[in-house]
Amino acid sequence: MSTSKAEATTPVNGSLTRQRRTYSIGELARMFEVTPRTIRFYEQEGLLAPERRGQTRIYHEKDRVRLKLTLRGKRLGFSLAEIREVIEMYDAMPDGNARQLKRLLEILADKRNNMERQLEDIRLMQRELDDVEMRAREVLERLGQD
């Protein structure tokens, strides 16, 4: 079953309304390769906030865009509270969008800066795996040579 309907114009009242896309559970998902269960624990953590009919949950191009968004932010190691803050702050009017930008920046420099830590712990690693390799390699062809 699917919800999903084309953008078109419809007569309503002599007067000419935009019906939007809409999009269930699962295309979805199949749309951005994750399960109906991500997307359902993202709703309970209230990054997305479908439309309900009963039991179906509708979702419209804004909650496509804030998946999209999410996903997107998961990918880049952002946490859930950062992804929300910087969502929310999208959806305050009428200066978000500017404060959701400098939000994003301020936050992509702290992910750079962790991923420099990391990296140079994973350099130093590299080198004491490199010396315990190195004398363990000495040690069996001292103990070959007896």
Given for the second form:
2 protein chains.
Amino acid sequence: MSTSKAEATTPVNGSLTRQRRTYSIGELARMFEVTPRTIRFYEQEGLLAPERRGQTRIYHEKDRVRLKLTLRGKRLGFSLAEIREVIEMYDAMPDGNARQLKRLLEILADKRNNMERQLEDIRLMQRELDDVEMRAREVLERLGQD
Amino acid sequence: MSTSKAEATTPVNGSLTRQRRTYSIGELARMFEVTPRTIRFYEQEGLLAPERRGQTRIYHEKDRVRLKLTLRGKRLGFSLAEIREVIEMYDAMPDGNARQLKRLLEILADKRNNMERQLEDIRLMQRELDDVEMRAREVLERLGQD
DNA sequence: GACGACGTTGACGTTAACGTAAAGTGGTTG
DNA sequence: CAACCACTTTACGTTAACGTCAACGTCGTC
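After the form predicted alone, can we look at the form predicted in complex with the DNA?
Every chain and every other molecule in the complex is listed next, the one we just looked at coming first.
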């Protein structure tokens, strides 16, 4: 998990007021700094279901958003299976039966707990980092003086 | 990544005012809800270096803290290799040369960026969860009325 | 002194999440 | 038309992080 910056938000809509609705796999890959292989793998795992023009995949806004959510979920440590579960339930929502919906709410509560824990972890970890950094700077100081 | 609760903080110091300094591998495992195998693996990967009484491992407070930090790091998505890198540099700090220390500060800055990004991710994810939950509740409502 | 609980070291197995290489298709461009 | 992309499928390879199993040693106790 190294540093990077790109988040690939909504495109800036260069000319007209609602266009550029589709993407190739390569475009999407560059946008999010993943490989096409990764995107195909996500499809194979049921996280994406792009349109097909013949053999080649055509991605729309919806697919892009899904990919974005998927990658965000990954950064938060969710497995692809977990992410898929939520996505599937979300898609099945309109006609979902009560049991399914309650199950979904359970999962969401679980994720929420997870988020809370991570927030706490982050706070603690930041303190640790502060501490280590302080010590490191002190040592550096002394090295400079001698 | 499922839900659980134990964090295994400092023991409550039952009788005297500074005791219970060592742990067996099994105790530690139960404390943090991992298997002994996991703990041995972390040692093999250079994250722990417990004392040995003959063959058997003896863990002190220091080791327990390290394990705690390691697991926290894991929950935040760091690899064992990354965690080890930080631990090693931390240990080598007192006599670390300037280059090493600067490298450490770089790594820390990197982790910090990571934390920031995760905070943002969590905020965004929480909104998504809110949204999904709302819709789910709406659908449930309608199911109840009809 | 047999038994069970706990510890030890190998060594091989497993899963998730891709990487990589091979071999083919379809379009456009000099 | 040949060369070059970008895309496709199939399939085997790889890495991290353990799980699992075998075979053994060491206590305490019944």
